[in-house]
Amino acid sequence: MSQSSVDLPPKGGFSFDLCKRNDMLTQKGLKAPSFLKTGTTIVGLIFQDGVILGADTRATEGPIVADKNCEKIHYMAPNIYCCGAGTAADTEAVTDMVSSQLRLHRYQTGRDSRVITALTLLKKHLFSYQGHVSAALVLGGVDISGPHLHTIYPHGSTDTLPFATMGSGSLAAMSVFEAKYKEGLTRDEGIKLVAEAICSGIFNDLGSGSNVDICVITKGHKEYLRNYMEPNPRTYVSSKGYTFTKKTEVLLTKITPLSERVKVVEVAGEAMEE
């Protein structure tokens, strides 16, 4: 038997088997469905007692606002949270997968998860897909060695910084941090600075908008401030109200009975043996 005829197990990694099929369908005029991409402003900083993460709540699908109040701060462990920018499905899938791995690790070791463990799992997974998983992350948490803040890019590269921003509104947010960040911030000062950075992204980036979510992580405690700030609420409501048709318009009332078009033919056959 030749070696080429032996079925080999599939190798790991990203599969490009369907790329030719998708290209053929595109050439024939099929429009591929668009993915949900979070044009986003996500930030994080280290203050005197721990880490503060922040994010806006707008999810976009091309030029359309698909969700006005989505959650971009994902749970990783009781002491670790992660902000996600990029494709919404990728950020949720990657963070959920690593969160389950961290839980199994806690069950096996009986110890709290460390931030560097989550960082290693995330960047190894993203590096293996060479950027095809569109997830840009800001990872923050407090463990036995203190507060930690990291950024993870879709290709797997990482940074360790006292303050960080990512997403389409990251430049606007970074301008606020570089102007006003200082070491030893108190909790209230840190929350105020994070909220100001997110608002800067909301008002200067079309892909960011709606509300401000904040997560404060300290040793042995976390506080998730959902919709901490609503900087641009809807202010206009039509005084006349809105009316919609109550029923579907009837276009045709002609009824064609099926018996006119269906012909039933009886075929005589031998009776079945009992």
Second form
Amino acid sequence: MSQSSVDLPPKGGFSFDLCKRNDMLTQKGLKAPSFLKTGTTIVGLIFQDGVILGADTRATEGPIVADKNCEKIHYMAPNIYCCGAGTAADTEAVTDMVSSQLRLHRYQTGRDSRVITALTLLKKHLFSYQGHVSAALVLGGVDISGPHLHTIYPHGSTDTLPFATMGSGSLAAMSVFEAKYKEGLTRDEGIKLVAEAICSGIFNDLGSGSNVDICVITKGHKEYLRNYMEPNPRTYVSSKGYTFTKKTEVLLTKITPLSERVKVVEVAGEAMEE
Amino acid sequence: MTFTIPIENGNGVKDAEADSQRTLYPYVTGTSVVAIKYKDGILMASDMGGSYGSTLRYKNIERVKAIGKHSLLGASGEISDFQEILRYLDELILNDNMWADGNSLGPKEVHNYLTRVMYNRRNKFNPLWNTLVLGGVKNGEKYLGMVSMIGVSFEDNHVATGFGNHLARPILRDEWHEDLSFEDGVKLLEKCMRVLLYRDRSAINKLQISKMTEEGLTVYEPYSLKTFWEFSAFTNPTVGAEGSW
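Given the form predicted on its own above, I would also like to look at the protein as it appears in the form predicted in complex with the partner chain.
Full assembly next; the chain just shown is listed first.
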């Protein structure tokens, strides 16, 4: 057989070539850098008209809060959103990747995306990385066949559920759901229950905190309520604002209005979607 | 005459057999206990299961017992260690009764005794593998406290052990308030036990509630909770995608 001149694409998955070297370094005392995790409470529930997703907004790096107000509800399609728990980079990357795959698919088929499409793309990806991509997701949306809610675990298994919680605060949130969920909730009841579950995670789990984000998806319509609730405001805020100490000598004040130096042009129709 | 030669090892001078007697892991375990203070005293609930690893071996274990005239002791963790603790407390109460001085050990005293016992065992690396809940009423004063196997002890208005820490405590923090009536207290406990039944794999649907008031102890008959499994996503999860899961 003649030699094939076609360059095969590189094999997928991780290359484990550096593992031996990393092991040797840790034995010698080098501490591996820790991941930015989202130590999270994320929830989803199905109500009578669609799906409601909820998430807290704290991102932790070990014992430190790295981001007090991060966004954990990611856009997948106009009718599908996904909450992510686990390593922040992994959830961002995997949801972005599947979101663009869904858009290309929409262009090709000319139809709205289905939730199970997103589900299958995500689970195939996560399974092929054998759990090393540490992303635990709550995927929810409303498509032509109705409202759907799924959980996806880092190893690639999925569940289809009427209500779901993931993350370190999942037990606190699940106790609220198990006690109070019923079928056929109205929009307001559903939002109230989701906010209660996230608050339960925020106040009872150390890995979750700050504010509550909510996303309501119904047939043909979605509402992203960023910072729907802020139950942890700054306790003491100085009313005087910040002033320099009296001893600071002001040597020179010069104010240059930027509009004289720069020309601002509005370009119509190119605003990025989300 | 035999005598043991003390052997010098990493743990200090000790008998050669002593090492094999230390508790390393639990064998037959009970799951969570949940207890609250209510208007007239203390309410404590636990299920009646004893698991042998992942087998549900015993289904009729009473994990809540009366101590003296004023206290209730509930335990999760190793059942044999719980029985040992009951023997220690028996001796304690017996000695107290023999004084016949008109005074009797109340919940605060028993809690303190248990804390000392647990902490000292932990210091010898031979713990009693239990988390204990101690509640009672003496002279109108309600008391509810907890001791863990490493000797951490505190008192609070509502306590939960094991899985109850994660599943029951959020509910109790939200919904407990002073002067709950008996019915409301039982409803609150049932709410917690139901969530535990759904989400704790070692829980069984046979729970026993005990009540301690100034008048005395009442242990109610075991009963089971109603559960609901008919959500539409449970009965038909693959709506719109036959053959998937």
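Throughout, rigid core stands for the largest set of C-alpha atoms superposing within 1.5 Å between the two forms. Quantities reported herein were computed from a predicted structural model and do not represent experimental measurements. Residue numbers count along the first chain shown, from 1.
(message) Following rigid core alignment, is the displacement of the residue 64 C-alpha between these two forms equal to or greater than 2 angstroms?
(response) The answer is no, as the C-alpha of residue 64 shifts between these two forms by less than 2 Å after core alignment.
(request) Could the core-superposed CA displacement of residue 25 between these two forms be given in angstrom, to one decimal? (result) So the C-alpha of residue 25 has moved 3.1 Å between these two forms.
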